[in-house]
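Only one chain is included here, represented as structure tokens and corresponding to the form predicted on its own.
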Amino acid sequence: MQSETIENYLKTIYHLSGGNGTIVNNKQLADKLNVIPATVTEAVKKLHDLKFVIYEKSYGTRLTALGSKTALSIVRRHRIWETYLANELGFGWDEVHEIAEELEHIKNDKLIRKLSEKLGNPSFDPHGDPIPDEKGKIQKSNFIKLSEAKVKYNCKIMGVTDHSTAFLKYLEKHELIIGASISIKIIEEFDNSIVLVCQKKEVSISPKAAESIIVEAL
């Protein structure tokens, strides 16, 4: 089993678990993966086998402590990576991701360490998702989703749960991108859609965009 193969695996599985232990079945993986099911099985089995997951075949599989420290270790190059292509590469944030997704693969600390130096090491990467730091722990937060926003509530964009190229442009074209200060005007009873106010410009959007975008009060 490739080691790129066992890294992306690893951090599906943390990603799905939300990074909290908890089983991820074997459908999850290949939706996920965009593969058979059979090849989840096999490879599941012999990440079991490597002491990475533990995996019983009538629930499905979870991260041991080596398989989380791997995988929060894969994260956090990522979204160093991440980071790095936007802040001193001039990326667009809805570009680095597919551009970290190689180079997550560069298993040298020193490099990663260097460049979270060089970034001032920061606690978040262009997508507002939180960057571990070198023991694996990840920042602590308040944030919340915009959706579970009141009317009236005053708050400031820290991050996106929905990295897709179109999402990211839909934001930048009504300027809600990261550290964006907005206030919420209207919640419509029909279908909780979202009048807000953002650079002094009002914009609606849909219930599904609000339960994308993580915010913080301000």
Given for the second form:
Number of protein chains: 2
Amino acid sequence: MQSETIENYLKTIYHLSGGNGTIVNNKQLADKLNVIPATVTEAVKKLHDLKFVIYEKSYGTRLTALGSKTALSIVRRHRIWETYLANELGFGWDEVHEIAEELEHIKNDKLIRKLSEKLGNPSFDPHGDPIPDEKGKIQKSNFIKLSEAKVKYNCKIMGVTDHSTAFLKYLEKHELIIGASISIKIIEEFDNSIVLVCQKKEVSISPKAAESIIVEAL
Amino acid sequence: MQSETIENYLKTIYHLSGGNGTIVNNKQLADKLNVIPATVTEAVKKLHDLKFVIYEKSYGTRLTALGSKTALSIVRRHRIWETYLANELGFGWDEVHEIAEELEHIKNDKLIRKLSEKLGNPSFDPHGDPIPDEKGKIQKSNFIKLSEAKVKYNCKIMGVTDHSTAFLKYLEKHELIIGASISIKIIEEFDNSIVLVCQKKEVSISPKAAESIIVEAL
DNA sequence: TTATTATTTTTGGTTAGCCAAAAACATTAT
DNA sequence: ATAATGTTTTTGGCTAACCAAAAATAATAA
Ligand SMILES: [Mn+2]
Ligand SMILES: [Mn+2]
Ligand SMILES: [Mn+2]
Ligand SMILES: [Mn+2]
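Starting from the form predicted on its own above, please write out the structure of the form predicted together with the DNA.
Below is the whole assembly, all chains and molecules, this chain first.
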């Protein structure tokens, strides 16, 4: 079985490559995993030997089919746990990521299946991220970034791409939570800030924040 | 924070010493932890340096107050998870131990508190073992081994001391589950086997099995 | 008490994961 | 094209956990 370290590498490569097989470089991995690039060099060599990635010296690393499948199963475990912690145990969406970061490494298929069933086999986690199914298939959506929405659009908040506590707390304060309906009132010409209505209240959102909010245009 | 290895040592020392501060020797630990005695020697030296145990060379090891407190919190996590897996996710009592063996190492007090609350702060796990509270206090009971029960006793099954799948499956087959009411019909003179009635059916139990069943005499 | 057996410790060695510093490559700017 | 900068690799070294084999202790049997 893979170690926790290997699993964290695979998951990180998966995320950095944006889900498709894009090449990832050592610096990016080193930054995300809080190790120095020399450590990454060693690690990706090993992952290559284990057939999880193709590592081309001084160039970069990409997942093989095996690596991709493995990464997806870790992502699945992570997001099932996040959903479980939020929906069944009442944790806030800003708290679940950290705990899931540990729980994701428990390798027991039956456990994940039972959790998933209890949750009604959800396709999205509390941040709106898709949960791969047992085969690794991800339900794809036609969601857009809030920053791409136009004036007068009516949208539903489906997720966030920034998982920081600060950001999530900020959203909560304005009741900008998953599932909330919003309508775009104004997009300021000079700075692209967005004025929208949510729960009958007007809120102004910076373009930076709008970049991190995922919505479905209705 | 303590590593998983250290936690497993502490928990094992706790169990081998029977909960009180009895001295444990290297051979016992080596057997339980599936390592060789030389490895244990190194480990207990380290645990001593960390103030978790008192290790006396060539003699044995016992938990300090700190070690005991730490061990108790691991036991608590283990048993809360076991209860959760059994009661909320529908795992069999023969399946929960193995999974809890991993889950017990997730150190998040809030998580354990939430799980415990959801379960109604139980005092006993699916095997009838007591769950220490946050302070490490164990609710003590006046349970006896079934092998100590006398003829005509009416009892309630409260736990088991053998957690093997084989044994638990055997009990299930005879509907000898936690909470079941039984009455002792006969205790055979020549081999101490016990004939009892459970769910209106007569069952004969070997003295070895009776040693591993914990009951409350009513 | 001496011999035998069991347990414990010491010593030397391994592997996984990490870092620091220096050297080798690549990329970008001038 | 050359210099400056950024990235990657190499080399040497570290710690936590493990094992094997040999030496030292302790416990038990003769
Ligand atoms: Mn992780
Ligand atoms: Mn998520
Ligand atoms: Mn464990
Ligand atoms: Mn138990």
